[in-house]
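A lone chain, given as structure tokens: the form predicted on its own.
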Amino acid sequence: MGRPVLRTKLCDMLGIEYPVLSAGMGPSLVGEKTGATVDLVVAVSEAGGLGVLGAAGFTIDQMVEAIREIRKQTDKPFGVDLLLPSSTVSDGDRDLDGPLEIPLTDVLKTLPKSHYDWMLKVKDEMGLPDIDVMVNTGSTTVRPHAAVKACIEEKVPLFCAGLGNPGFMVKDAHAAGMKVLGISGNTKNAQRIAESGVDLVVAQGHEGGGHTGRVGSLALWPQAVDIAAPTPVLAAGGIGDGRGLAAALAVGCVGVWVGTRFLASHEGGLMDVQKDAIVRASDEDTRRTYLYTGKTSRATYNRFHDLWETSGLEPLPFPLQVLFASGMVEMFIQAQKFEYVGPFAGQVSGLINEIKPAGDILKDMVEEAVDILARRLPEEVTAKP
């Protein structure tokens, strides 16, 4: 038997097989550098699909070396994501002059007296560990404009921009033959990046996991799909199966940007103890919270969300609330209390309940949804013209 077909206009765009795109999901806070790895975005894009590299976590010379590696390991389409909020790109690149890795325990001194004063109360209280972790300090997210120049030079296929609008930059990635894609949670912002030049717009739904806005899958997709127009959307937030992608490509979606379901495949960039609590978890078991970054992002629950809501405390700006957050996860990691760990993570999580290869995720979710679109749906729905 041969390899099933399922084709839109997204893969002729992206020269890919199959409609389905691996989010390009950046580090869940410490434990890890990435959630996107380099095997993710191999096997995924050896599959059929297309793999996105979760960089955010990277200096730039890191990301350089992994889209170096990338195209040892394969010679398909890839993708490349960055974090661009609009105040850091705005106000440009951050100065190198200093050293390029400092303790997080010094910039946690830095922070807010009332943020610091609260975190050494619960190290104490809970008698948890000092922190021996470095931090660097010119990562692609401080460093946009820099980050974004190395990705043109290197002429990824597909750059992504995980946050924030990527307009600036898409007559140089045009001019170098690449394609670039904006992600957008409501419609509003749908039109604004689709108005800026983008190739491809990511609607992504209440339900996604790591940053997200308010409005649910099956409302946005579609509003997304018109109001974007003629620029294609691809849907994201809440898609884990077959199901998912027949839904998405019923709505008038080119394809869909999968993040949780990858998180937790062998080659996914978590932790084991994050994997498990993802299959462990139900449809009920995450929270949308300002916690992790000073963003609104969904996380699986765990015991620091209640934590953080006795503190009184407001979130931090993105991304100093990410250091405090990263601080406070890096000391419970180390005490190994995991009950107050939890990965950013999608309500679909509810759906998982092993971990596996990624490219057995893509081919079950591609044969799953040409059997519904192919052979069930005829059968259980009759319609006429």
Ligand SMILES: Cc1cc2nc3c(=O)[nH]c(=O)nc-3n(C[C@H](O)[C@H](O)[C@H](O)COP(=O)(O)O)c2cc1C
Given for the second form:
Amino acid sequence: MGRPVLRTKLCDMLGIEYPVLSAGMGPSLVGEKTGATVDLVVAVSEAGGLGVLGAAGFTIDQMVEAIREIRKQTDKPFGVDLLLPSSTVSDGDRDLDGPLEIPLTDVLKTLPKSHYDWMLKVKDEMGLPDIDVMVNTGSTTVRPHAAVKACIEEKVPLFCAGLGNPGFMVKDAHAAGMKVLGISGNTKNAQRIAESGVDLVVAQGHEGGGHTGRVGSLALWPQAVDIAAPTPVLAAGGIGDGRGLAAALAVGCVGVWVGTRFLASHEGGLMDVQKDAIVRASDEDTRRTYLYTGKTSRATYNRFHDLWETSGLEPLPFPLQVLFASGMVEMFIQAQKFEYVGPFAGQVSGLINEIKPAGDILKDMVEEAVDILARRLPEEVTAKP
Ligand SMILES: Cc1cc2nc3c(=O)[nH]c(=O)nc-3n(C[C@H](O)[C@H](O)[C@H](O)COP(=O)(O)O)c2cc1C
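Switching forms now, from the form predicted on its own to the form predicted in complex with this ligand, please provide the structure.
Full assembly next; the chain just shown is listed first.
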């Protein structure tokens, strides 16, 4: 049998075989590099989809190096995802005066006393070790303008903006022959992003992993399709197999943006214990919490969530809460208290029973969607206009 055919206008727009993108997942915490690695990008693009590098935790040099490494390993299209929160975009890039890396322990001392004292209390009570992690002072997230410029110079085929609106860079990206994608969790933002001139909008439902909004996928996708029109919409949040892909196409999306399922792959950038946590998790085993970033994000439920609830503390604004949570999680990891550690992950975790190569995940997803659309639905559903 030849390769199955599953095409939408997304395939023509991006020059890909199948309408499946692996999501641009950055690091969950300071000290990690990325969830969506070079290997994941290459595997997904080589399998006929489009892999997106999670470059939020990289320095600009590391990002450019990763882009060039992808190009060495595949001639297929790929994407790069950055976080562009409006506050950092309007404040401008952080200067690179001073050291490029500083110890996380030094940064933690600058947190509000309430949070720092609570951290020391937990460390003392649980006998946690000192940590030895360096914080990057020049990541793409604090230098968004220079990072965007580097992506344009590298002519990245698809530029993706996680947080924020990439409208400010669309003209320059188009002049370089690139496409631009923005992500939204509600119709208000989907409309704002579409009107800023992007080529594609991702509508991510409440059930998705990482930063996530309040509206469920099946309610959001068709509403986003309507409001963003004529800009095409990709569905995200809760897609783990061919059933999710077929459902997304049925509501009018041109393709899918898949995070958690590709994270739990051989190539996904997580520690094995975290991948195992996704495999073990049922549909109810994730929580949406302010704990990790100060914004609402979904992660695998673990005992750190309970500990945080008892703290009585308010979350700090992004990105201070990221530093606070990273310090705590690093201590749990070094103490091997993995019951206090869980990755960003979505409710689709309950559907994931195995860590597989990313190319197999994509192949299985496409085959199942084709079977549903070409065989199962015509056989099982009687429909006549
Ligand atoms: C570990 C992890 C890290 C993430 N980091 C980012 C990020 O840096 N930028 C971004 O645009 N989205 C990020 N996301 C969200 C994904 O891009 C995607 O929208 C989401 O995973 C889709 O839902 P799903 O997990 O149900 O597939 C992250 C998701 C996960 C699971």
